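So this first bit is one chain, no partners, the form predicted on its own, shown in structure tokens.
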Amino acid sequence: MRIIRTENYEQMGRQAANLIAAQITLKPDSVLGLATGSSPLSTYRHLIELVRQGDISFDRVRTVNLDEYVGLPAGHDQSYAYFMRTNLFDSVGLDASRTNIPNGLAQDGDAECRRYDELIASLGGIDLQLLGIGLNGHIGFNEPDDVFVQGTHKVKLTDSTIQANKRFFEKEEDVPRYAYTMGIRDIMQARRVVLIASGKGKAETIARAFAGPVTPRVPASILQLHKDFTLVVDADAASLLP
């Protein structure tokens, strides 16, 4: 495990963007696993700037996103498909045909999960997976459990996750209660993994995940076992690490 400590959120985003840019430079047809939420916004802004400067190109990149809410159409302004289009894809010229996100409106949830796992395999796996981390230690929507769930699956969101996400919706009742999420197996099989975190609110979670035991009760802790894992944290988020 490699830890990159930065002074603040913007520097965290810049460091993560530089790691992704290096991946694209070394392999222009990389398969990138991408995340949503507030954590990667700075990373995506820096990537957009690198594209505008002509330093990197997404022309041959393909992407797979971690998750999507069940029940939200791709055009809904709180869907993760919409988030990715507005915060990255449209600004770097990524055609929709080269981006992949679980279908939140799939009629057969089990079939959709199988489809997504097969899709990742058909792309040859993920070259670099970007992750955030929830306050309860979740990655994607892999919530605390008694076991590490392997493949893409439909998950009931915990109360803490619903509370964390309600700020994006008009009222708490509008927050979806289920999501499709990439499983731990696909995340762990990515050739490289980069996890970003910032703020004092994440400090205890980061310490539990990366200075404590590996346990499915803290899903991110399994990344301690990944062969090429980089943790990019600002000073506040890293404040409880040894």
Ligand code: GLP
The other form holds:
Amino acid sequence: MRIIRTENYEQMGRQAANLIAAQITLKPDSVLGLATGSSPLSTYRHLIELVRQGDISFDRVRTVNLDEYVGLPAGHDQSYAYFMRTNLFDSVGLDASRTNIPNGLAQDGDAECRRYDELIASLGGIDLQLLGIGLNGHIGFNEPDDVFVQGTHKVKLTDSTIQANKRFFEKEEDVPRYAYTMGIRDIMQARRVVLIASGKGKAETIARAFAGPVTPRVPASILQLHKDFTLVVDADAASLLP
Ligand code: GLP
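Having gone through the form predicted on its own, I am curious about the other one (the form predicted in complex with the ligand); can you provide its structure?
Expanding to the full complex; the earlier chain stays at the top.
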């Protein structure tokens, strides 16, 4: 595990964008695993800037996103499909045919999970997976559990996640209760993993995940076992790391 400590959120985004840019430079047809939430926004802004300057191109890149809320159509302004289009895809010329995200409206949830795992396999796996981290240590929507769940699956969101995500919705009742998420195996099979975190609010989570035991009660802790894992944290989020 490598740790890159930065001064603040903007620098965290710049460092993560540089790692992704290096990946695209070395392998222009990379498969990128992407994340949503407020953490990746500065990363995506820096990537868009690098594209505008002509330093990198997404022309041959394909993407798979970690997760999607069950029940939200792709056009809903809180769906992760919408988030990705407006915060990255449209600005770097990634059209829908080269991006993938679980279908929140799938009729048959089990079939949708199988389809997603097969899709990742058919792309040849993920070259670089970008992750944020939930306050309870979740990655994607892999919530604390007694076991590490392997493949894409439907999860019931925990109260802590619903509380954390309600800020994006008009009312708490509007927050979907279920989501589809890639599983821990999907994430661990990515050839490189980069997790970003910033702010004092994440400090305890970061210390539990990366300076404590590997346990499914803190799903991100399994990344300690990944062969090519980089943690990019700002000073506040790193403040409780030894
Ligand atoms: C959601 C997403 C996660 C993300 C987490 C943290 O629950 N499913 O992928 O890492 O939120 O979000 P934020 O970056 O806004 O703290």
